[in-house]
Partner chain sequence: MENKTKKVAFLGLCTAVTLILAYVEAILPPLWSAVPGIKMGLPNIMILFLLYRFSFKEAAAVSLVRLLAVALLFGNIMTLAYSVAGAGLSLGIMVLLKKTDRFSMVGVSITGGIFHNLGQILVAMLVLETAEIGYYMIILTLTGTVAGILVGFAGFLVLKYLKKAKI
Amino acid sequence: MRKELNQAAPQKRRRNDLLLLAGILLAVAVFALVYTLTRKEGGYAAVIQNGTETARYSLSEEQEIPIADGETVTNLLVIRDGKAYMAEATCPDQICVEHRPVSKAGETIVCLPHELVIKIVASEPDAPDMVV
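Kindly supply the structure of this chain on its own, in the form predicted on its own.
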């Protein structure tokens, strides 16, 4: 009798482990779905140099924006098809150039050597976030 109980315990533990794994996977899937469905489309690409926002460009207008640090152009920001990406940079690692295009509010492209951040924002600087 004791032997039968010992054999049933590993099967029950395995079943419980599978149920726990299924629950975790379901929770992750629900979170990913909610996150994807609630993301806002970006309206502008904010250029932040040395911690200060220096410019904002509409994602609806196709344009190429040279970004300078002092008098030297260090990066080339391109806006096409509602997405922003870094086409060129003078930094050695080129991580910002290899980054995928961004278009959703909150997404960023960072160029650490030039202390440059391109952040996608939903509205203009002084526009209200909501109307009451």
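Output the form predicted in complex with its partner chain next; the form predicted on its own has already been displayed.
There are no partners or other molecules in what follows, just the one chain.
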């Protein structure tokens, strides 16, 4: 009896594993689809420091923006070809610098050590759709 159980269980587990995997892939596909269908081309890069937006820059203007945390400049945001990317950062991990350029509404570049988020938004400041 015991042996039978032990022999049957692994196959059942393997089947459950595959079901789990299929479920995960399906959920990811659905979310990815919804995400790509709903996101708009962004027009502006919002700079969010410690949870509050401090500035917003147009993606149609080529510019280099030093971002300071208090007195010291910690990051350099660059906007080129309608995309925003972090060119420099003083943090040790450099994760934000390695992040690919962003241009679609809702996309973000996160710099955890400096509690800084660059978020692409569709609208100008104070436009109605800013309150999302």
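A quick note: this is a predicted structure, and the numbers were derived from the prediction, not measured. Take the two forms, find the largest set of C-alpha atoms that superpose within 1.5 Å, and that set is the rigid core. Positions refer to the first chain, counted from 1.
- Rigid-part rearrangement between the two forms places its hinge, out of Pro101, Arg39, Ser60, Glu64, at Arg39.
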